[in-house]
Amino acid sequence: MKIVEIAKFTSLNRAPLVIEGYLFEGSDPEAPSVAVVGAMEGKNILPLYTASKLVDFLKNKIQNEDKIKGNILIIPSINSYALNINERFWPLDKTDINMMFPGYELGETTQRIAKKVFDAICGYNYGIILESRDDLSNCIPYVKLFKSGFEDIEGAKTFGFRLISHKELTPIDTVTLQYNWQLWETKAYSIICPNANQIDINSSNEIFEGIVQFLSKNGLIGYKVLNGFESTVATQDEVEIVKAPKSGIFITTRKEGTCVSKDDVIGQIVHSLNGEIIYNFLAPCNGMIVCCYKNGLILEGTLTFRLIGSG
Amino acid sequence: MQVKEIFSSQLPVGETLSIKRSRFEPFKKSDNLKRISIVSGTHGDELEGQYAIYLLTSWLSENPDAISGIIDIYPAVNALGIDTITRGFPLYEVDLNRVFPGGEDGFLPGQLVHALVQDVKGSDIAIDIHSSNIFLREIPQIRINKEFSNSTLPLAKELNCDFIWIHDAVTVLEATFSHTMNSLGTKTLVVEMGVGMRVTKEYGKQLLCGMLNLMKKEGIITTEKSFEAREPFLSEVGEVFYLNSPSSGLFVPALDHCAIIKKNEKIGTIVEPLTGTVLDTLYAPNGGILFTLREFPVVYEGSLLARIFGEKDR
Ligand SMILES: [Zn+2]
């Protein structure tokens, strides 16, 4: 394994900002290649976890380093900046580098940034994005594919995660670097992380087992790993939403990733000052919850629950 | 004038969030009145509009017979916004003029951009005002897209800016109100002047007189007052020169804002105050007009400095 600087930027009084790879160069020439992009925002706690975690498997914990048979490339951060200091975006602008794809070398800082990582990232056979939902909710692990006519699902499905969400394709996504890798003819994948500011392990193993299952199945690691689940794709279309009608104090009752019978109670508003419950969320319909909602106060008109229907 | 409530939530603690709407119509209602729509405050932290309009409706309550058509203004699209120093919705941090044209059931943010869209949908014309960022200061001047140059060009040149800048279409750009309301039919220009945070009252009276002046030549004012709008230079006959800084550092300017510059002219330096250090020197890459000059001084590598248009040097 070796580490590689793939960006180095300045600041006026921090140390300076630097982006680093840790490369795995396989052990057969005709194996495909990997690269996995962790942190780009500040609050991406689980992908930065998820991919340092990578770094450790295959450089300690899966022995021989024959097992490694195409090059890996893993970034586990990309926005140090943002992360040291608990800010979501760049810190200066508050610029988003997920959307500054694919860069430009003369432009802004971030479109710097993300030229310096999309040069160090392209020419890969796969490419893994870690990313967490931009809506205040959090859902179950999930991979996400735009309709962009390059999205490869049968790929999608050997994470072995219960979803694939395949998206239409929308302005501001052609700026992201999935759809800019994907033009470049890397496959690329955007895993979806809960949004949690401490690590929750049970998500954070499936992610990892899932990337494990990915590398495993793809040719990339000699490495048995038990089975994950056959992937349901679903569209916009197949997904039930929830609004809350009030606002006030919001408690979950059904986490995501737990089934439900329609007319479940699967949470409640509570007056935020004489404590009353003011409101019972009804589940729509069979189903499992895949996203909900993370904060414990509430707006009226917030998208509360996303369900995918069974039966 | 009435105000109307376009969109609203209930926030968690006993306070309602409500964006508005005021109309100046008539008195004599007619059919086939023409409507205008004047936008601002999508963006927190860019207040520049907000005293354009206040000028606006201040006159059009002094003259109320001078009016002839329908003039509706949404002066606080991020209403919490710009109360709390947000350029984004708060909570969401999403910058609603990327979430166009939203939808009734997507996020809480794409709701309300929805809403705008349908009461402005119909409106003849509509004018955007932004006053760029809290980094960069700008002349007054309009932004148009190439898709949509032919309808709101003759619109822009009516405004009194100084500049029209004629950009080529971007994907990512459709997610603005402008290209939304374009699409549907309505001609929408984008202002962009001044700078984030503050507002700059010359800049204000100038935009007050540019659309009292179009409104007038649309039949939306009737008045004999008359009012003069500045010949803008066009992005077409020139280019546009831009200037990211090399370094990261403090960044002093040498320059006004709106100077007249020859090339290599010194526009500023990148400084370090730990070492007394000038890390470097700027030069003007080309002669023209200083039209965009940074105003806040902390910059990182690739931060924007300055934007010049000028003929290309031959
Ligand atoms: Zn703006």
Given for the second form:
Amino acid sequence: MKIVEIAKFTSLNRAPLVIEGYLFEGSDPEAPSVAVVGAMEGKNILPLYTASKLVDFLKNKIQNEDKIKGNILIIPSINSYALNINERFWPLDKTDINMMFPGYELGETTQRIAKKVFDAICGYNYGIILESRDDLSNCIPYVKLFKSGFEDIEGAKTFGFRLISHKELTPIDTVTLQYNWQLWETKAYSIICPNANQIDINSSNEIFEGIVQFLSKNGLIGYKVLNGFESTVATQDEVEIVKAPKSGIFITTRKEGTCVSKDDVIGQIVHSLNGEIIYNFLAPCNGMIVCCYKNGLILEGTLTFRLIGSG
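Structure of the form predicted alone (previous: the form predicted in complex with the partner chain):
All you get below is the one chain by itself.
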């Protein structure tokens, strides 16, 4: 394993921002290569943890170096300034690094960070981006792919996650890492992690095992793994949305990842002053809950559940 410096930026009032990558050189020159990008935001704790867990696995758990077939680069954290002070975006101007690709070396700080990172990861056959949802919901881990014309659905299935979200490409998505990586002929995938500051070990293990399965099935490591799920590919039109008709205290009675039948009670709204149940959320279809609103208080019109129907 080699520790490589991806970028270093000096600061007037604190230690320099140093972005480091962990490079595991493969034994087979014909094997493909992969780069894994962890936390780009300061609240991406689960992506940070999962990336660091992958470094530990490759360094300490694969005893025979010949088991690493292709080059693997892992960058656990890009935005350590934000991580250190629990800010979501770049602390100085609140910009999102994942909206700055492919970057610009003479631009704003986040554009220059994106440029350095992009230069370091260009040329890899595969790219894995660990992200968290940007709304107030918990979700099952899943792969997100844009309908860009460059997406690799079959490759995404080798992670073995339950869900692949195949989303329409919007103009703002063209400045994300996934889209630009794909433009430069890397098969890139975004893994969406539950959005929480506490580590969910079960979710982290599922994501970690999915990445290991991907590495094994695509010839990057020689390591036997059990097969995961047969992934369901879903578009936005296939997602059932449930919104709150009232305000109050929100309680979920079924969690994300739970299979439900139509009209099952999946949540409740309780009157915040007298404790009366004023609304029961009913499942709109047979299927699986893939996302749940996570705040205890809810406002009228808030999106509370997303479900994937099973027909």
